[in-house]
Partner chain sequence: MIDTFLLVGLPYLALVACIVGTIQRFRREPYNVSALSSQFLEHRTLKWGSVPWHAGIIVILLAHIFVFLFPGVWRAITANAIALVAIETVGIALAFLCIAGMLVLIVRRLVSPKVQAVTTNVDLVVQALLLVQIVLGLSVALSYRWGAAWAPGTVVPYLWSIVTLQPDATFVAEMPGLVKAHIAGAWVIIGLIPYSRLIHMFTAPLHYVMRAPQVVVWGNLARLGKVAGDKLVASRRLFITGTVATASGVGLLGVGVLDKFVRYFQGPKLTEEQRADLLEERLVRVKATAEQRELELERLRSAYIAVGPLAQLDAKKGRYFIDYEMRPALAFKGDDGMPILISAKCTHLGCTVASEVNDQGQILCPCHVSYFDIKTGAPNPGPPQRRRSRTSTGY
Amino acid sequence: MNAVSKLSALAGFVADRFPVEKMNVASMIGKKVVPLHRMSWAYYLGGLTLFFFLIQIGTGLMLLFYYEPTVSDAHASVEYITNHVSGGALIRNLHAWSSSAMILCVLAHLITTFAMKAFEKPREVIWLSGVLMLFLTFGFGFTGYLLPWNQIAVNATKIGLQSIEEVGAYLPGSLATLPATIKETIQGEATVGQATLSRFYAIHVVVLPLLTLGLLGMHVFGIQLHGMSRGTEAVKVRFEKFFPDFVIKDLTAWGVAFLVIFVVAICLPFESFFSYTLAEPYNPLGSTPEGIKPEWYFFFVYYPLELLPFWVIILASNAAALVLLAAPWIFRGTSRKTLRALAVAGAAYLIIVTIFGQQIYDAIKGVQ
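Please provide the structure of this chain alone, in the form predicted on its own.
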């Protein structure tokens, strides 16, 4: 296939996924319908993910007024926000809890979307943008974890960055130096310090939000163009109007979610609930705290990494990422029943490892 044919094929692909003849916002909203079936509840997960992302933006902007992204003042500024700014502790808790809620919703959204085979033609771009936003969401978690600049966060970040460099030992030829280059670029200096904090801060508050907003626009626009996947192989499916019926239900879910997250933010300080502490600012001469763990949403990698060889986890993680990205083509002829079984298996793994990972680790180590 020559260059002209490739460009023509690409233009055809884009035209099928973004048909200009349907680009009438009033018509799309007025005529859009939502399928009603036993998995219709899953349609609200995307909206909830968006809602928690909006909370992240709002609370993050408020925190920017007081946060100081320097190694000398970062920890003190977070303590000042928590203890002296009116409503500061509430805003921090809302930011922290909504980030976990956002990650939980985006994972559930991905799994249910996969189960309903919502990546079928012409929805491949919608699926790809969703998977990329999942990766960005993990990036938010990784970069935001360092910003309070406490002993646990800095040491955990060092371990995470070191893991990136160790990937090079399993790559061939010139590719072996790529992970080290990536690590040095992110870290910015010989060890985790001011350059690292500045780069994590810039990535967290500028780069990742801009990338997410771009992908989100593409994602939502594609859904408006093609509507929601039926999610079932049944011939007859009932429908309801997107506006106002589904929109009212979606906003109701947002209201309930905000009430829950607000009450949790008032009653359960994030650090105390997860046994974290702000009492220890990072001391480069201090000892590495025992029992360092990542946030809960990285447990699905953390606990297997403690039990299996590093190369196995790297291979499995990269394979899983590639399968997710290529799902519209890998599972093109797969039935929804099979996809639902795979989705249940994936969800079961995430739930079991996240909730019972420590018990499983202790049991295996005890047997060994």
The other form holds:
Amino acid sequence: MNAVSKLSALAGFVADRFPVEKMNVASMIGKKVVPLHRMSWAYYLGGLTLFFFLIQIGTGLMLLFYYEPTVSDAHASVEYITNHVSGGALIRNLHAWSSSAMILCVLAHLITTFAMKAFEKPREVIWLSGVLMLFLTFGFGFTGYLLPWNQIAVNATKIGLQSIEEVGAYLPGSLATLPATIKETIQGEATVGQATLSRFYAIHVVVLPLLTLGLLGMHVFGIQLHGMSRGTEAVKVRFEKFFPDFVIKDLTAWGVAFLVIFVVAICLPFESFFSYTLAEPYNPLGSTPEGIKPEWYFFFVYYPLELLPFWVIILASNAAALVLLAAPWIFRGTSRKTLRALAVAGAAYLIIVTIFGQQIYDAIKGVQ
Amino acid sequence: MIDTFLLVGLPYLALVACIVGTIQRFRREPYNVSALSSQFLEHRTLKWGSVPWHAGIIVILLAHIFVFLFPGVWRAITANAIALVAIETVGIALAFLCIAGMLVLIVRRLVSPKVQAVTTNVDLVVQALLLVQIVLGLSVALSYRWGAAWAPGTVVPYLWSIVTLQPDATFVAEMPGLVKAHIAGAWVIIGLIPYSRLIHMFTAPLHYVMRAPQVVVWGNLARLGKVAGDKLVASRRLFITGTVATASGVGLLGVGVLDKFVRYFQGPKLTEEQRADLLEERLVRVKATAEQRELELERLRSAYIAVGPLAQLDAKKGRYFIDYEMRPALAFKGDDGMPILISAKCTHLGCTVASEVNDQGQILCPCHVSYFDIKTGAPNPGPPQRRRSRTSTGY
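Alongside the form predicted on its own that was just displayed, please also present the structure of the form predicted in complex with the partner chain.
First the chain shown before, then all remaining chains and molecules of the complex.
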């Protein structure tokens, strides 16, 4: 194949994914329909993710007005927001709870879209942008966790970053020191300190939101362009109109979600689930307190990390990331039935490790 | 004696009756595994009984099951006063909803001739039991406050002891009579499940939530026309009601949000004393940071680290200091009276180890429960694979 035909193949690929003739309001909103079938409920998950992301932007912006990203003042400013600013505790809890809700929706969205084979041609680009946003979302979680600068935040971040350095033990020759260099580059200094806080703050508040907004634009634009994926192999499928029928239902779901997250944020401080000492300001002189764990959405990699040799985790996580990214091409010929079985297996793994991880860990380690 | 029967004998009777009976009913009368619906015979009163009853009892029952399965999570939630009050309030409100609904259902069964024709004695027994059980639960909630907080430590271990076949009634034996009555009532109801309409719990049509919506219409053309006409009028009325409701809802929400919003950005109104306290606390933290920075400077400028006087070192309790890489380290007194200096960074994932030495001369890393020998730095078999480096002993 010569250069010209390669180029025209590429142009054809792009033209198929972004058909200009469909780029108008009538086609993208007026004529858009949503299939009705057994998995139809899954069409709301993407919208819910978007909703929680909007809450994150709103509450995050509000927190920015009071938060101070320095090691001496970060914890004090968070305390000030929580204890003194009117509605501050609510805003902070909303931000924290809605982050968890967003990640929950992202994961459910990923699993259900996989089961519905939503990555089929011409939706590969939508899928790719979605997977990239999944990584960004985990990045949001990891960087945002450090910002309150309390015991659990700093110690959990230390452990998370240290695992990068551990990769070095498996690399040959001079490559062995590369992960340590990468870790210190992310960290900004020899140990987690002011430089790390500044970097994580910048990444959390500016870099990740900008990247996410770009990808999100592409993601949503693609969905409106190509419509919801059919999602089923049934020949006869009924449809409902996207506007106004589906939009109204979507907004209703948003309303219910807001009610739930609002009640939870009013009633439950986010720190409710770990012991009080972990919420104290970080103490650089002193042992790591007990009960340091990452957030629940990292359990699926944290507990295996605790139980299995490190190289297994490196291989498995890289393989999983690659499979996710290449899913539209790997599973091109796979039937939805098989995909659904795979999705159920994946979901079962996530749910079991997330809920019963500690019990499994204790049972295997023989801890009483 | 009666306690032992109610709290240990009865549960097993009930569980065996429930399991055996359910299996038998599914095998013998598979088409009968549901509640006989009387909606066709009478639907006006039913609506006011069945809907509130089910709305209330489903949430209450799910909450009970949740506490049973995840007592730790529940305890963490109810440790918050606001959450506890919210949960108790919702629970009590739902109990009243249940009672109202059940009363309507009972009256309906007693007065409607059509419904009576299909009513069995077991139906009436079940209704009476459920009503008593709800009233008992409500009385417990009202007379022994904050059951949501004390149940995870008392009733839940008791239930688990029953389920794991190691019955231990001591958890609840000293409880007031009301609580015991509520527990015993629950066992009776569980035992009755397969022999009554309660079996429909196991065949709730949950898949209706997932399936594509179906519209059921009467096949009568004249009626269809009337329905369409009714729908038009109804939809106009709905539109107006909807618009008014949405507008007022959004308006109220807007006022509330705006109020909170303005106050948030105004910042708190603090008294002088509060401001002084806050400032003092901040200064303490700034000073702590300054001390850290001074240490850093000292490490950069000087070739030695002043850990502390040798006399103050202890063989059993380490003294933390910051080493040349600005990482935590520990100083102990060795058997020979010479100091032992050892990095406090776990070789596994970089946690800071604890400072107390155990009887085997080891210190503990709390992250993944590994021990290090303070003399050799050797880890016990476990996650850390490398020895801990001895910090150069320049004292």
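Fair warning: this is a prediction, and the values are worked out from it, not measured in the lab. Numbering follows the first chain given and starts at 1. Whichever C-alpha set is largest while still superposing within 1.5 Å between the two forms counts as the rigid core.
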Given a superposition on the rigid core, I'd like a yes or no on whether A345 shifts its C-alpha by 2 Å or more between these two forms.
no
How many Å does the Cα of S8 travel between these two forms when the structures are matched on their rigid core?
2.7
